[in-house]
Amino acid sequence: MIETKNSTRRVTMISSISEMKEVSQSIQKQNLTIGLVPTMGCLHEGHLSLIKRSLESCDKTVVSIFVNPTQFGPNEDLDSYPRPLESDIEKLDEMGVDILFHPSKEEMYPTGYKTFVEIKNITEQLCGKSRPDLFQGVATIVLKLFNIIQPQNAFFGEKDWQQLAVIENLVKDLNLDVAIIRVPLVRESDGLAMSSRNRYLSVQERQSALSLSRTLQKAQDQIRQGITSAKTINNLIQKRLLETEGAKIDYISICDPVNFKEKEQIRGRTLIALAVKIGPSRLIDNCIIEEI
């Protein structure tokens, strides 16, 4: 077990599988319940609301930091994706968090590995079109995470609207023991959906950013008017992001929540969810629209 380097603090960091099966046995055998957050960690409010939540609700709370490199593609940011673990444990012991999980790739990939989980249908569509190796590095990740730690509630939050649909079929389909809680997306102030990747925006790439909260917002206020036609809103979103300096568009999907198969019309429970390229980042945003 490996103690931070400040003895004040009280969240305990482990680098091992097999210690981290041991501590998990020894909470379970207590009667206690265990809360995952999984994290790549660069921990924000968006992170921060999923771990008050599991604290919340669980008797002990595990965070796990790993930079998954499987769910990175070619010429993605896996070198350059911040880790400022220092900054990430002082939060976590400012919360109260029990325990971080925090292996190496050598620890969860060792020499030799090949076994990988595929989920069908819904991942070849959004993030998955355009990250054709996302979700089944997600999927493989998580499902280890989840043998490793076996706990009773994971929390995720629903920014990652897609990869939270990915992790909820995985569950089901392969029959786990673990309750998933989906989280409400957490915003800055100025309704920029958080994210690790935001600090790579220049001042004036954020502010292009905003572009996207902004462009679902006017896209809400459409619907709420009677604009019905799904093609007639991708256009209007279309527009404005094509207007935004240094916006490129990755997809604007209007689509059904659970299946992910576009709409004609936004009848029923629609989620609306882009993926818009800015300077440096990649970025995501959605929007529940219920039954209208």
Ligand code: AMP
Given for the second form:
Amino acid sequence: MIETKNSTRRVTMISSISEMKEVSQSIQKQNLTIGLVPTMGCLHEGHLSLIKRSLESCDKTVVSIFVNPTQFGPNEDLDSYPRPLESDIEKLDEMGVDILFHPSKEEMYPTGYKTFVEIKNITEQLCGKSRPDLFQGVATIVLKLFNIIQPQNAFFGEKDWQQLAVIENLVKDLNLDVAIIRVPLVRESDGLAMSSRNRYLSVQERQSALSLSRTLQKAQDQIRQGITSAKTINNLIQKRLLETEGAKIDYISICDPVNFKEKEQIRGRTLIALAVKIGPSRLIDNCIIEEI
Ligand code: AMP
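In place of the form predicted alone, the structure of the form predicted in complex with the ligand is requested.
Now the complete complex, all chains and molecules, led by this one.
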């Protein structure tokens, strides 16, 4: 077990799978519950809201930080993904997190690694369309983390709505004994959805990035005023995003929030989800239209 450098730190950092398993088993033997918050680090208030929920409801909280290579495509930002480990550890200490699980790539995927989890039907749309490796990588790493840490509860953010659906299906279909807790999307005060990738944005790009949340807000206003045609709302969103400097639309989806089938009419619970490239960052945002 590696205690972090400063002796006042309380978080215990574990990087080996066997040690993490031993520690988890000893927690379970004491009849204590484990909450897991899987992350890729570069922690912000969005992550912290998941951690808070775990600290409130579980005896021990494990946060994992692992930039998972199998969920990145060949031309994506795996190498440049921010990894400010020291400041992440400080945040975990301040919050009173019990354990940081921070394995190496080699520990999680040793030479000869062969096994991947595939979830069908809900991974071909939205983010899965332009990032075909994403959800297989996510499902695989999350299943590995569940097997290693054996949490009773695991916390995921609604910012990654489709990812949450993938994980809920993984748990249901493979009969896993873990409760998935959904945590609402956390925004900056001006509406920008918090993301580790916001770090890549210049001042001008950050201004453009505001267009995602503002456009979603505008779409919700129009729907509240009685527009139910998905095409009309899609056109409105598209127009606003195309007017945004430096924005390249990946997708605009107005769909069922469970099976991601595109809707023609905005009736029943509806997800509006966007992915837009601004400068070096591919940003996502979403909102739910409750039954109207
Ligand atoms: P990541 O480090 O980006 O893989 O995210 C780790 C977890 O934090 C995932 O469950 C995300 O959905 C969640 N998360 C990231 N950003 C936010 C946010 N702005 N609000 C709520 N949850 C978030």
